[in-house]
Each structure stands twice: as C-alpha cells, then as structure tokens.
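Only one chain is included here, represented as structure tokens and corresponding to the form predicted alone.
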Amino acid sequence: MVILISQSSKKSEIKDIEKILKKSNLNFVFQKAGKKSVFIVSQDICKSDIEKIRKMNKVEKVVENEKKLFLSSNQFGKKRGYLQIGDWKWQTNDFLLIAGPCAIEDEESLDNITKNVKKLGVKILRGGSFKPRTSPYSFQGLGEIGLKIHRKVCDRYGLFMISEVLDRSDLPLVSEYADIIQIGSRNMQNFPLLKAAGKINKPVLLKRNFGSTIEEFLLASEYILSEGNEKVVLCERGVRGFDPAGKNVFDPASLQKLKETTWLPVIVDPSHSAGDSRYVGTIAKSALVSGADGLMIEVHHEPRKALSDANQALKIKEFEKLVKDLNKIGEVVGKRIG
C-alpha cells in the first residue's frame, strides 16, 4: 500500500501517520519522492486503519493493491534534472561515456588507455580492481593495489573513477577511492550489498542481471533507493538468449520500456551485451537513438593482451572512430555526448 502526502505537511501530521502503522506492528518506509512524499507499507493493513489515515489533514491519496514498484517508478513524480558526480552536474541531454579496461592490470597500461579515452570526451575511467569470473581459474584482479592504480591515474587526468564492489565487507574500501560504487550483474540481487549501498553518500551503477525482467531490475534498484541513497544508475547489458551466436540480447524495445517506466537513468553496456568487439559499435549507436543517457564500453590499448574480457575490448583507433559516430547521430536525438 501507498499512501501519498502533501509537501506541506508538518512533522507533528507525519508522525500521525506513523504512530497508526507502528501500532499494527507494520513494516514501511517514508520517502521524499519529487513533489510528493511517501509512505510504502508493505503488509496489509486493516479497514479502519486505513480509513483513519484517508481522512488524515494533508493525506491525498492511499492507493491499495498497487504495483510493486514505487521508488524507481515515474507514477509518484520523481523527474531527473540531473544527477552531481564529485563537482560535475550530468544534465539529461548529457550523453555520458565511461571508458577503460575491464581489469586494473598496471599503471603504465592503465595510463595509456586513460590519456586516450579523455582526448575524447571520457568523464569516467571504468576498470574492476575485483573481478567475478566465471572460473576461479580466470584472473580474479589486483585488489586494493588495483584501487590505488585506478585513483591515481584518475587524478593524474581529471576523471572520475568507478569501481565494482563483490561484497559488503569491501564497500568501505572501494568507497575510500571509487568516486562512483559499481554492483555488477552477478550481485544485482546481493540484497544485503544493495541495502549497504543504499546508506552511502556516493552514486550506485547497478548492472542488470542477464536473467532478470525489468521489473526485478527495477526492484533491486529499490532496495538502494529505500535506504535513502537517490544516486542510482541503472545498467543495461542485455539478456541471455538462446542462440550461442550472440553473447547477450540488447534489445532496444525493453530499453525505452525501462525509460517509460523509471525516472532513473539508463546507460547501456555494449561490451557485454556483444561479447565480440567487431559488434559493440552497433548496439552502442543503437542505445543512444533508443534514448540510453550513455555508454560503459571496454577499451584496451592492446586488446590481445588484456587479462580480461579480451574478444569484447575495443582498441583506442576503434574507440575514436566510434565516438566521431556518436558525435553525428547526438546532433541529430539533441544528447552532448561526453
């Protein structure tokens, strides 16, 4: 159930409201959402109660039996102006890349991709100091000695940095120096890391999971945002299909159905979604004209070589050419890419 309050009201009217839910042993949650501010109870509540509260000053509307999905959801009035990372403003015709390795190998390689991607229009250095793989085999990344590499190469050039957090024990080490904390695919459902990631101060990249819907998309951004962080981005790397040809799904349609639904903004992970380098500029020209707010791709001055996700890393040469693309087809949707 919903109930949805006047910004005017007092604390004392607030507390009303709260007093009622906390009687019946109910479990909620109050949020500022837009113009409006909300109450999300999750259990029934009993008839009288609920008339008790509907006749309540500054009480507009209660609304049972409603979808699942409040905090993400457009339906309450929450609309993006723009959201600050560090000392920059990303507006909503702002175009957004991030760049870089998949992994933090080494300083010298690690700055040679970064004073590439920032001659064009990069804000943000991606690359995993933590890596999930597939096989305990693979290489599992640098840890904090990766973080270190990542940070100051980010401050050498200007650029913001974003790192990937495995686990709860280790958001307080990435947080110490990722500018931007990145929950990957895998942990899309890590609920007691996406409530952690919910009481810091910092944006959340959530990546969605490539067996999950929309909607579980969506309801694991809640859990961040139920906990007071509003500084959610939501990813999208496409779905696991069923022909080998392909790594993942991206599937335009879903990403404006996702637009449509949330006020959040979505970038797009084109290096994910194909697997392969030769297909990532078509899903990334793709996302901008389907309305994504960016791009997270991969990029290696020696693809061959990378530790990681080598088949999918673009070289810098295809980088710049894709990015001269996106440049032409953001003069045409109205996105300043960079």
Ligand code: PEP
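Given the structure is predicted, the values throughout are model-derived calculations rather than measurements. Rigid core: the largest C-alpha set superposing within 1.5 Å between the two forms. Positions refer to the first chain, counted from 1. What changes on going to the form predicted in complex with this ligand:
- Relative to the superposed rigid core, the position of the CA of E320 differs between the two forms by less than 2 Å.
- For D49, the Cα coordinates differ by 2 angstroms or more between the two forms after the core has been superposed.
- Once the cores line up, the CA of L288 ends up less than 2 angstroms apart between the two forms.
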Contents of the next structure:
Amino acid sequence: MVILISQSSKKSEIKDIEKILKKSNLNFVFQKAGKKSVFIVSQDICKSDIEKIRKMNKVEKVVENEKKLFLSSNQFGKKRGYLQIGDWKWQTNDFLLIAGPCAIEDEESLDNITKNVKKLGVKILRGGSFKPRTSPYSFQGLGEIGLKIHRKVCDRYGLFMISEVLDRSDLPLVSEYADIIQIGSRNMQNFPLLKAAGKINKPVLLKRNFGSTIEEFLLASEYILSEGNEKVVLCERGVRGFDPAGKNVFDPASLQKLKETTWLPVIVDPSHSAGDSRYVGTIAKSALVSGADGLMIEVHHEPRKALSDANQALKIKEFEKLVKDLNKIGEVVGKRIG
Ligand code: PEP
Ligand code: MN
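Beyond the form predicted alone, can we have the form predicted in complex with this ligand?
What follows is the whole complex; the chain from before opens it.
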C-alpha cells in the first residue's frame, strides 16, 4: 500500500500517520518522491486504519494492493501529457522519430546521414560516443571528441541530440553536450547511474534490459523519477529469446501492457531488436500500430562500413521508404510522424 502526502504537510501530520502504522506493527518506509512524500507499507492494513488515514488532511491518496509500482504507475492519476524537449513540446499524438548511426564516427559521415534524416522529419539525432560493446576489442566510441562532433552537427541542422552515458562519472560531461541522456539496456539496473540521472534537468531515455521483466523496467524508471526528474522516456528494444533466428524478441502485447501500466511515453528501438536491417521495418511498423510513441532507428549512409552494428543499420533509401510507410499507417492510427 502507498500513502501519498502533499508537499505542504507538517512534521506533526506525518507523525500522526506513523503512529497509526506503528501501533499496528506494520513495516513501512517513508521517503521523498519527487515533490511529494510517501509512506510505502509492505503489509496489509486493516480497513478502519485505512479509512482513518484516508481522512487525514494532508493525505492526497491511498492506494491499496499496490505491490511495487508507484511513481511510474498511472494508478496515481498522473496523466500522459506532453514532454518538453528543449523548445519543442512532444504531444501525445506525435510519433517521435529518433535516427542516426549506432556510433559517432566522424563529422563528414554524420553530416551526410543527418542532412538526409532531417528531410524525413527526424527530430533527434542519435549516435553513441561512449559505446557499450560486448567485446573490449570492438570500437568503444570517440568519447568527448564524438560528443563535440555530434553537438556541432545537431546545431547545424537544428536537431536535438541524444547520447548514451555508461558511467555515472561521465554524466556531467555528456549532459554538457546532449539534450537527452540515454541509459542503455546494459545499465538499466545501474542504480547509482539512475539516481544521478534523476538529479539532472534533462530528459532521460531508459532502455529495457534484454533480460528484465516489465516490472523491473518500470522500477528502474522509478529510481530516476523518485529523485525528482519526471522527464523519463522508456524504450522497448526486445528481450532475449531462445531462438538464434531472431536477436531480441519484440512483443507488441508487452508494449501494450507497458502503455496500460505507465503514463510515461514509450518508444521502440527496432534496430537492436531485429539485429538485421531486413527486419527493422516490420518491427517499426508493428510498434506504430501497437501504440508506441515513437521509434529510435539506426541509419547509416554506408552500413557496411559502420564501425558498430553494421548489420542492422538502414541505408538512407531504406529509411526513406520506411518513413513513407509509417506516414501512411500514421494517418490510419491518428499519429503525426516525426
Ligand atoms: C544503442 O542504442 O546504441 C545500444 C547500445 O542499445 P542497447 O542499450 O539497447 O543495446
Ligand atoms: Mn547500436
């Protein structure tokens, strides 16, 4: 059970609630949650106590049977709304397009990719400068040099910049350049990093770990939310299945479940799910019809030469064709693409 208390409550009012809980020998935690405070009670409370608490002046809401999810849950009455990214308002019927290479490689190639994706309605340019590679011998990203190139090209074309942070110590540096901070699949449960991301005033894109449940995913988002940063965007990118024929399985029903559970915007990354450019479009289109709020797609002007994830990057022409298809579907499902 969760008891949500308004910001203006006094110490004595909080003590009164504590007294009731202690009298019944209940285990509880009291904590600040964003701008409010909450008591999280892990056992059942008798009905008369619940009623007593509910009637107290500063108690905004009492949610019973809420096992774990709190700040990310739409049970708390938080409404899906717009998200401010820089000077742009991302409204609920905007289907956001994030595109770009897997990694920032050099200015010339990034410029080439950017001028093409910009024409197709892309708002945010992706590209890692700190890359989480499975092998330590693979290209690890350009670090700050990459961030500088990324920022420069974003400014040249008027696009927002998203970049991944691998380590808490790099967060200040990446925040200096990027408009949106990406926390990748491998770091979904890096709690110190999540907490630090909760203290910055920038949107954070949190990707689902390939071996985590929806509940674990949402609880990870609550590490950011509970530090006061409400600008969280979730990114579904599939989970590991048993069949090597696919890479990370994307389940449209899970996406629907996620959207039913949380008020946070949810986008899909079909590139890291498919792992193969031939299947990216199929996943991207099904994400749109399944209610996703946007896509993050890897695009490269010469995928074969890409320094990372060469197999899954779309060529510019392929991306163009996909965006055309998305626009047609968008008309039917009432989403504005880009
Ligand atoms: C990425 O987006 O570049 C990436 C590494 O993705 P993920 O964390 O989903 O593997
Ligand atoms: Mn990649």
